[in-house]
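Shown next as structure tokens: one chain only, the form predicted on its own.
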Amino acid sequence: MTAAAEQIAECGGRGQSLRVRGGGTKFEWGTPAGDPDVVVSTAELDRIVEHNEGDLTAILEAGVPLARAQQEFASAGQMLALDPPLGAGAGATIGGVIATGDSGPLRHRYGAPRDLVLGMTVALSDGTVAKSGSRVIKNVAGYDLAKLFAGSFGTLGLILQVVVRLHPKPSQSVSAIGRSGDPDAVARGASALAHASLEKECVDVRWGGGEGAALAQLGGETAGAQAEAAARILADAGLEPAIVEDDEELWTEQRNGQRSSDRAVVRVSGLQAELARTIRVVESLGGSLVGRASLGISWVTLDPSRIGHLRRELAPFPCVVLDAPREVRASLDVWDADPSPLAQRVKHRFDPAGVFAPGTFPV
């Protein structure tokens, strides 16, 4: 880590704009900006620092792959309950993952990355190496720079190490969906089953070529019974439902909806109840959709050149463009959001020089 961050402070003295790469998955998001003087490699900011198993915590580096710190987590029974598509090679790393805000399914039980982090090390553009938080988890001392980072796409310092929380893994999951050509009564499913009293890892939804679902998962020794009671709260919402046991490749489907390598991938923040329009634009569109249902997001994948419509049509929903032809995203705001005063003092604060991931984001 401390040539990392002597790497840092010899650019940022330099004036030398840098961007960080972990495993390059994500690398293309964002506004296309030139190519920048230095890019930084997290690729030997790759040890697993410390799994404490009877804490659930571990402090990472920025560069482990997620995929592999998994695994050593999976070995105890635990997880890290961050699930986002891992790209090609199941290349996505630790730090990139938390940098961009990326999550997956598992988002609706345990909250996206910046709510798994318990602490922090990054390097600034000034030479400061600075550390927040620790492995305890109700720590409320300090200032939070965890939450900070997390999301900020490299714009603001180098993240060094993580000390992330931890879950049990549950001992099974089961799955169960139901299946309509009708918007009102996959969004009807998909209320119904946010606001079950059940184990719900996860509650989705999927739209595209005229059919839709709601779907859940199920964790722990009772995951089966509970399949079955979330498959009768589908069938009473009007949906065709049906239980999968072996559920890994339904969920890989969701997380795979997320990402298109020849279409446009955009973010949609909205609201729960605004389900069922969604789908009708999406529909509309061309388009195809998976989201989380109880948090109102959705990913959204279209031609690039319905992009416009799609944000008039659900407007003021933020409309965020993530995978996409470079051309076509720099044809646009791919953040659909105006610079903002705060992020711009926050920029300022920790990256004065403004050689972090210069033009990228909105500040």
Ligand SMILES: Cc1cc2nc3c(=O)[nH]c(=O)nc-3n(C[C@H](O)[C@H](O)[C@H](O)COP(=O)(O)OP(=O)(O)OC[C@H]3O[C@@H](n4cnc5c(N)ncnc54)[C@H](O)[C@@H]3O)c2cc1C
The other form holds:
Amino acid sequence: MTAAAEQIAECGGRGQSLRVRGGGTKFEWGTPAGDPDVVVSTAELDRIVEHNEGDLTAILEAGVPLARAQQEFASAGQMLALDPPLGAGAGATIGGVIATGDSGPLRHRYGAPRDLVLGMTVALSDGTVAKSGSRVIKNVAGYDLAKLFAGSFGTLGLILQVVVRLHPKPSQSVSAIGRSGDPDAVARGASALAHASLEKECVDVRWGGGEGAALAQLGGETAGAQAEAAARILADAGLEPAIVEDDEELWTEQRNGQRSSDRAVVRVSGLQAELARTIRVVESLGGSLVGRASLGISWVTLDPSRIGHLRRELAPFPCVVLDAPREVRASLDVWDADPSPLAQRVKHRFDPAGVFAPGTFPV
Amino acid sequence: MAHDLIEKLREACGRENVVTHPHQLRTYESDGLLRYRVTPRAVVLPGSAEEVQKVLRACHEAEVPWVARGSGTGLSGGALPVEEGIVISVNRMNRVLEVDLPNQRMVVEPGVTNLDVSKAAGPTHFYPPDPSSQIVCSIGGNVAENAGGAHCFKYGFTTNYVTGLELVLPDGELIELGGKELDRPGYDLLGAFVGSEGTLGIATKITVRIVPVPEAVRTLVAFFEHTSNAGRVVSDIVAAGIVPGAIEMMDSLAIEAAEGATHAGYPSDAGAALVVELDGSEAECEHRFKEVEKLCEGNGATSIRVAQDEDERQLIWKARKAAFAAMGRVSTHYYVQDGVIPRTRLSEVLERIDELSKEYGMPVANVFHAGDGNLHPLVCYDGHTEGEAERAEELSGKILTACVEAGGSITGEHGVGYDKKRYMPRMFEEPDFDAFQRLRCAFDPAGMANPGKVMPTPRLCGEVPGPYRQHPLEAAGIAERF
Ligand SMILES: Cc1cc2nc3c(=O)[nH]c(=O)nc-3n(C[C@H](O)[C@H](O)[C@H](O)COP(=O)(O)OP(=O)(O)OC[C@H]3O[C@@H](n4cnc5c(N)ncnc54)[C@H](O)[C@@H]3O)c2cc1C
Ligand SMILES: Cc1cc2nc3c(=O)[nH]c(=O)nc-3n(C[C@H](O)[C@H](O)[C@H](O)COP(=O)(O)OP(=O)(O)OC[C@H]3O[C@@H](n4cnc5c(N)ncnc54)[C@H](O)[C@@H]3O)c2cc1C
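Let's compare: the form predicted on its own is above, so bring in the form predicted together with the named molecule.
Full assembly next; the chain just shown is listed first.
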């Protein structure tokens, strides 16, 4: 950690621009900017420092691949409840996942990286190495700087180490899915699931090629019975229900829907009640969608030429462009956001040398 | 100057909403922590965000520091006034602006009480963070303190439920962070604001997430000879992958006091009581509840009471919720502490507290959110005897040291405020404070928002543009530039 922090301080001192690289699976996201002077890799920061089984917490260096950490946790029947797509060779690191604020279907129950990081140590461009938070699941001492760094795309400082909260892995899971070609029915089913009193791990929605589905994963000892109840809810909403016992592939597909190698992926921060309309817009633009039904967040895959249409139709909901060819990202504002003076002041205070990934973030 | 400011406040909010009479000011001298008192210069009660803006602009121009205040139930002196400063009470801003059930959101003004938020969401939905003070405390105060409650082990804290904020920055600018939607592009300034203890600005509108009411709730209270038995049950429950809505523990002294006050039927000779509440789907609840009963029996429960109906459930909770207030029956004075430890260190820390209690000759009752490892040791002392308050405080500080040494925190939910800033160096070092200060300076470069709270030593923001001018706090010798 010391070596990485020293490298940061050196760049800061010399005014050399730098980009932090974790697994490099989402390194391309953001506004394309000129090549940085230096790429700082977290590959050496790969220690699982602690796994405190009884306390359901762990301390990880930022470069630990999420997949490796999950293996370790699974051996104790536990998990870090973050399941974003892991990219090529499952290379995504814990630092990268937190820096991008990336998440998957489990977000429904457990929240985003911001909600699962208990403490963080960062290196700033003036050589300061600072920690915030703590190593226990409940703490309100000091400012919650981990939230600020979660989703900051490596523009404030280098995340060196994090303390995360773990959860018990449900002993079993069963899913219920309801299919329909009617956007209203899909939205109705998704909303009914969202408002139902079941122990839901995930509540998702998908649409593509004139057909869609609402689906939920139920966990725990009575997962089967609860999935039956979820299927009945979906049937009542007018969908074609089915129970899926062996559901891993179902959810892998949902995650895969968040990435694309040849088209554009746009993340829409919408609302649950707008789901039917969102689906119709996506359908009219020849796109497809996966999303967290109750949270209102969707990932839309479509031809890059239709991004402008999508934004106009869905305004004022922010539509952030994630995967897209570089020339497309260079031709538009990927963030769909104006910089705010307050955010600029934050950036200036934390990165006074202005070296962290200049030009890649809306500040 | 001073007089000018008061006039401006009157113009902004109406004469009747500016309090300057010494008698009336007394109401605002302390928050829930009565040990500290400071009389403010004036108290102003704005009725809208625009009025808050006018007030903050006036304070900014006059370089007068201010403290925001909700219901004043805080237990760390967070809303303690600053000498010669203004207190800005948001009590009049208490409207529920919108209940949006389809999107599971509510929009409220900061002065709405926590309980009223949940009530407005009912009967189909509720707002999970439920501090024991929920009948009185304000949602704005909850945001500022990142308040927790008995149901936070399963459901999370205030920070996990606030999705949008309208706030006024110390220079009077009105901004919005987040909204009903999640993941707006840009830094998560909202996440940084929650828990900032009134030092970054004043929240004037709050958007929260609400969730469906669980289908079933099952509650029991089990009694044990010793807290270590109850502690083992907590560990076993967690190890079994059961996530209760709440797990709360009380030790013998707390039981004795609570039973005396509530007659809830807790055996007064019990060494520990464990309240376990499961909620969720009917089937899952039923199944898991049997497991919990078995774990209690397996760890030597002397008796178990299962709530048969809502009345009985309320009775079980009544004893737990009354525990703080009931201590008055056992001791004339007591000191509420709020430390956190990793759950696995529970028995050793309780032993250490017991040792300290004997060493000081002061009884310490323990009430805690056992799932979270959040302890509330209540240090009892005789306030009429000279020096006892100081000794109780010293003992209380040693308990915090034990918590931090076990890998925990000096505060789980009550905040640092004024009272605990001196303990901050036990958790953080100079570079950490430096990073905190960067955030504070981005929001409040002039240092007018609740100065003297949270940070162990007051500090000012460097790089103030323009020629050097002495800051009022510098002049008064209570802060220096770093
Ligand atoms: C702008 C952008 C948007 C993206 N959107 C999506 C999406 O919607 N869906 C999806 O599946 N994937 C997306 N990605 C890819 C996402 O980055 C990956 O899911 C994964 O989280 C990255 O892990 P990694 O280790 O491969 O990180 P990298 O791809 O190496 O880095 C990702 C980002 O995090 C920063 N970073 C990495 N490690 C650290 C650290 N230790 N400290 C500080 N900053 C660090 C990098 O500078 C970079 O900005 C996006 C990436 C970017 C840059
Ligand atoms: C009997 C009792 C039991 C309690 N139980 C719990 C519990 O279980 N869990 C828990 O977390 N706490 C508990 N508390 C502590 C307290 O109730 C909480 O901290 C609560 O959130 C404070 O809310 P308030 O409205 O009273 O805020 P105040 O005490 O008025 O203010 C608290 C802080 O918030 C700031 N503030 C207030 N309003 C705003 C605003 N609109 N914008 C910006 N800053 C603002 C103030 O400046 C101050 O720093 C308890 C207190 C008591 C007396």
